[in-house]
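In the form predicted alone, a lone chain appears below as structure tokens.
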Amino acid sequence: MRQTTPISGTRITAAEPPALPARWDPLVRDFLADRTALDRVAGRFGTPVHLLFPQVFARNLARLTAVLDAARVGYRICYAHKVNRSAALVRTAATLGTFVDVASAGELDSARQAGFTPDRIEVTGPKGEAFLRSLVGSGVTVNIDNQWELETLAGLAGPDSPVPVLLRISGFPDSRPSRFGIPAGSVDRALDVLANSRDRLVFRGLAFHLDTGDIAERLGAAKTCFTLFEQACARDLLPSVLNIGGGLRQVFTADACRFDDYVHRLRDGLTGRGPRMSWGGDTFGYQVDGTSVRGTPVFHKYANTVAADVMLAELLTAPLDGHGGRGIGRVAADNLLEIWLEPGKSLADHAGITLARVEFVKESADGSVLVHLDLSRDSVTPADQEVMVDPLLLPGHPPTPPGDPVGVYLAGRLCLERDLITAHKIWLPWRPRPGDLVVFPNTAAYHSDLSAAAAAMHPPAAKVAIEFRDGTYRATPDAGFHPRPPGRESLTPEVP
């Protein structure tokens, strides 16, 4: 199943119960152990609440800019916005004299207010007539979905407000077929238009975003690229830059033989192995036959273990077919071209958790222990994923009870059969009891906001913004949330 190095040798034993230990920043580590902080937030923002972590983020972007500049290539790193709907991660971006990346005129209308300049601002996804004609004179770079955007611009941009745009690709050999992008083998007609509308579109260069972590598929997408800069310049125009997307991977786990060792054991139990696993027929998307289980589960990227940087710098530097071994950094470098890339998970990448308390615990009718928590399943990751790492149980009475682990499922607060938060059976210490703590790790990237639930009238959880400062946690509502310039203070202190 795993295609990387195993970060952890732990030795498993029989006796120990199935767990997928989580890793934890170090940040929001100590800020759990500080129960009188953790406490002082839980009652004055309650709960459910989503908490963020602009000092995470900011170590994040740093991380990714240390490869970059290793690497000598004249970059843009665009935060992709959608991630993440918080004021606090995009107001520290642009505090942080990063670049972002909208795709929407509300998240372009959160961009400006954070304090972005249209020089620095991107605007990619689908994009309907309406959008396209806002977006015209505003000044911002424009990356082109398809060839009806891009001739519907070409007839709303002037020549006294020429639009940059980037052409997003599509289609290259050997990857998965996209709704994005222009196919590769159809962008001469997209060139052809660019070349008669110079006077009113500005090509910039050409883009490409693979929703996979395969370096030898982005390797692919890069030479095309280069071939089809080739094909533009044949009609004189300049580009200046090839986008290379997002995609940068997370890393969830702690323990990465202890995750194999908990997937095995959930594979046997859909066999019937061993100990059922799973609530009801749910296969996470494995394809089982009388003992077989065949197929990718909708987990598979929580087994991954190498960090975003560390998949950057091999990305750069990876040899490319037909360039005398030189990487994409160099090629790029060679011929004047800046890299731009638009990471959102690994910039969000541990920036943020989700506090949620639990309501009740029942046994159903089967046995199965379900523990009913004041949040939905939406609350905390997308409808069609299954967060497999283990939450954090707290207890709200303290002392912690006295307890062997106990295997239960977690049930979300709608009344809908299929808002349980874990449809595999987790190990808690101690029976939970109502009023008890549940801290779910690493929910920023996506996993808060993608899919949130407002059925039943449940108001959303809120968002809260944390801070180390001054040798204390302080707690700020995300919309009132304002990171103070590196230069007085940095946002990257050390950890407690």
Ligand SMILES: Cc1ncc(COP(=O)(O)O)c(C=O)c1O
Contents of the next structure:
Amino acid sequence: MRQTTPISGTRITAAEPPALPARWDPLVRDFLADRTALDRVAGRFGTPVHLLFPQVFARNLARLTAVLDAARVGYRICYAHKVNRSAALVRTAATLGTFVDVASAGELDSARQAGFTPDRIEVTGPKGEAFLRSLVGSGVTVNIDNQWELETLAGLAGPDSPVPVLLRISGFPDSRPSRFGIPAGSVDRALDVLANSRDRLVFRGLAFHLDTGDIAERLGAAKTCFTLFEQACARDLLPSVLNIGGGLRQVFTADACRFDDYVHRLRDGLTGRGPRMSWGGDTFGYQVDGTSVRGTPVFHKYANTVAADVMLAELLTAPLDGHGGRGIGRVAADNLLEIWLEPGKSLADHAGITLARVEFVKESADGSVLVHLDLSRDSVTPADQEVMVDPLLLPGHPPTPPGDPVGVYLAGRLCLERDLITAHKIWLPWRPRPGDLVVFPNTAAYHSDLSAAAAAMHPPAAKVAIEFRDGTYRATPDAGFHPRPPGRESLTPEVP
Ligand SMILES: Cc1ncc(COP(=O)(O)O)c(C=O)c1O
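The block above covers the form predicted alone; next, return the form predicted together with this ligand.
What follows is the whole complex; the chain from before opens it.
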């Protein structure tokens, strides 16, 4: 009789190999199922290659917009450009009428070239003097990170070119420490500078961005900002904006129960209670102490199942302490404040995949199977984080070969021990052969760009935009992709 492991109400047979099933967007899934289209793209652009799907981006945007419309509050969605360098995605955002959040001079140039006018651009992140100087007179809104920035900008700006500013706040009572922002307890000094520079700096409001998906932390931050607005008003500084940043989550997993099961087995492998499922001594941030495993792994976000629009709806409507049961949306609307958002990963969610090819397969001294690919770990992992979602294996040439699942580690092309694309074992449906394709799901948000380097003189993977139009998939080099203005043909087509 087969053993079963009950996880979160479902039963997974222990005979099944551990798995981290990926969610695939229907448009992406259909593209991958169209072998002719896929081979055409792989043949024309080679591998490794990042494929971007502007239509998925557009659909994500439409979902967030619907939530904000329903909340009946004024708003701006500022696409956080840092999530991906792609010209296709930033042009899509520009064409669809969003605003943009840029965090460097390079991103600012890219946004301008995509068609964003200064009144649609917000500059975030830490800025040096040269960058601040270049912003004066440009018409963009500057989201001030710290007191030095504020004072420097006040010194650089003049009455003939006043600069619109937001103050980024941090240090909220129930939040983790942040290296960014002006501490909530020190805002008085910043407000004094604003009050004394009103001919040069135009106070628009307050901002925060929390590096967590936690709703309660955001509610706490918003509550603090509403209190700080009173201090601003007391100085006759009239705010019109509450910027709640980014952080809306992505959904990577298609099966949270299997994710839990995988992690359970991975932990058992670390203590020796089950077969080892990690390369070398990797513990993924867990502290392994004899038979116990403690701590938080470095990959927790991959199990999320709450979609960004659902999270946003809850964030806007959950009752705020001390505001008579009203949520952020209502309190903002009642105080004539616009809500600004800076979504990055939630707009790029499922708007990209990465295609690589198997170079060869070998076995290491301990018998582990290593599948060598033609890309490196930094092209598919954000900030070296272990990506806990299974890639898809496709035969180099159809048909799909018969085979039994085989547990492997994916190895990168760099001549470095650490260049393992998966340091956790993954099970593939057959033992890969040279020329087979490996598709990494959902790589557009940070995964493809955040750490990518031209190490060992390998050029970074190319980017190609894929669009489904007139019954077929069209591939355009990212730099040359220009979305058609929404109108006669929607950017969010029905999935074929
Ligand atoms: C200030 C700011 N806004 C927005 C974002 C985008 O966040 P996310 O991609 O989590 O939506 C970031 C990301 O680091 C950020 O630093």
